[in-house]
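Given as structure tokens, the chain that follows is alone and in the form predicted on its own.
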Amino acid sequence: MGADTKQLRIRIKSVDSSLHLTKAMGLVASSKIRRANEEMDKSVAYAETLDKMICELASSPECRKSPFIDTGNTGDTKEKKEPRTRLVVIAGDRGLAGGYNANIFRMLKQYPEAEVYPIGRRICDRVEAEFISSESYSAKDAYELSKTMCDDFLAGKFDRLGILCTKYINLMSQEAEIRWILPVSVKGDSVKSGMVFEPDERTVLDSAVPEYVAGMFVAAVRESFACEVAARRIAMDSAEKNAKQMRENLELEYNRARQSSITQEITEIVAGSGK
């Protein structure tokens, strides 16, 4: 019996061990959801605005003979291959963030023929990259990447070039998603804002891409770390309540076995001074 109190002693002591690192890193996440909230509302309002401007001048007969827009022609030809795939990958630095990671994980095996650019400590060490975070990802990082996809897509070397994110919903609910951003799209005729272009829409459409693409890129990489955080701070709150119950239940389980060695040792007293 004493064996069992010693046992059960141990593992009160390892779940209190557990119990204080889910409240600090429940703590840690709540100090940052405020500022990633903050960054993540900044650049997507960022990117909607350059989003509205491509419209636009996607929108002009002369852009869509640039071969950076996709009008949806595929021609004459029968077969249609399948297309050469590159996949901006964003994840996270650290774990314990319930299934933020996981769920990005899982929707990039949809796609296993696809060239990846991986943002994250987590999936850079999946597919053996060269580390880059998520956390400290700067305009400057997403300008220079922008730079190198919008020049090999021009080369011809990928088809077609997404950004696999996590999108955030609300502070219970984010979910994994893939963004297309290059070739744009253009659905039908967009109505005209009375926006002036110059020299011309299509120079300006040009030089706009790789400022469109880096700016894409930092929305996904903010909002996605919003969500990091907003799932590490649900998964630390119910893993700091798994840890409390089963506190309750191993103390209940150690007074127990501690009340019974008591009693046997009052009965074997007892029984001894009645001789």
Given for the second form:
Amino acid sequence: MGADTKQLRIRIKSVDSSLHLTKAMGLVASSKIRRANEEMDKSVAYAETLDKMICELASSPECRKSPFIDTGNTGDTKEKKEPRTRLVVIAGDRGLAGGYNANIFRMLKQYPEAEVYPIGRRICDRVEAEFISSESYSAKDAYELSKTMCDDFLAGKFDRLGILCTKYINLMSQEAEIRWILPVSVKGDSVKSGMVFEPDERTVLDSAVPEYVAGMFVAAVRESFACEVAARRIAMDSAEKNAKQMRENLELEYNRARQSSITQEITEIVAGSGK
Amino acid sequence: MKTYKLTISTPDGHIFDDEVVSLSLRGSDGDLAVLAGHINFATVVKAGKCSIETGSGEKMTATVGGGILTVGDEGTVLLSSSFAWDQDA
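For the form predicted in complex with its partner chain instead of the form predicted on its own, what are the coordinates?
Once more the chain from above appears, this time first in line as the rest of the complex follows.
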């Protein structure tokens, strides 16, 4: 019995330390949520403005001749040949965030032929690439990547570019998704907007597209980070709840074992005195 | 003076979103100024100085890191990778 209670005491101590850890990680995630959401809102506002502007520019007939513009279907081209895909994959720098990273990896498996550009330690380790942090990813990094992507696209190195990231629905739910950004898909007929372009339509559009792609990268990275923090908080909350439940059960078991050993001792003493 | 709505947007959000009298900056074909009632217009903005006169008459200057300027019916939008007010520097 002594050995039994000792084992239980060790387990209770270990569950206790896990409880402290999950509590601390939950608190850190909570403190980061507000800042992450603010950053996300700002970059989403920028991306929306860019999106609106690109649609406005792309409605001009001359801009539709640009290789950046696709007037047909989005992403999944109607050609029989499988399009050469390049994916910028955004995952977290750390684990312990529920299914956040796993959802990204699962979706990535659907594109085995895709060329992957990873952002975030988890995905960098997985594809054995140089580490790029998703937490401290700056707009400058996004502009550099965007320039490379646009140059490669014009050089014909790939047919479509997508961002595999996580969409923030609310604090409780986030889902992995792919956003196809190149070629820019335009719906509807071209119209003469009466807009004056300086120096000309194509030059303005060709300068706007790298800006658009970079804006989409920044928005996706910040949205994904907000998702990661929210997912971690939820995961830590549930881990904390489970650890508490486990500690309660172990304490109950420990008290039973302790009580039964006392009862046994008393029984032995009583039995001994009776002889 | 007549005013119009100007939005300056960067990856760090909307830096400015208010009524202005004029906006001056360097476009692809040289310096330009946008006043109220300007025709719908789009240009590539070069990196350099930018000055704004607000509806209240305040004059502000900033450094813009290049971008795109569009003047439309719903207002004027300046999109830039970086934008910093001079007094911040």
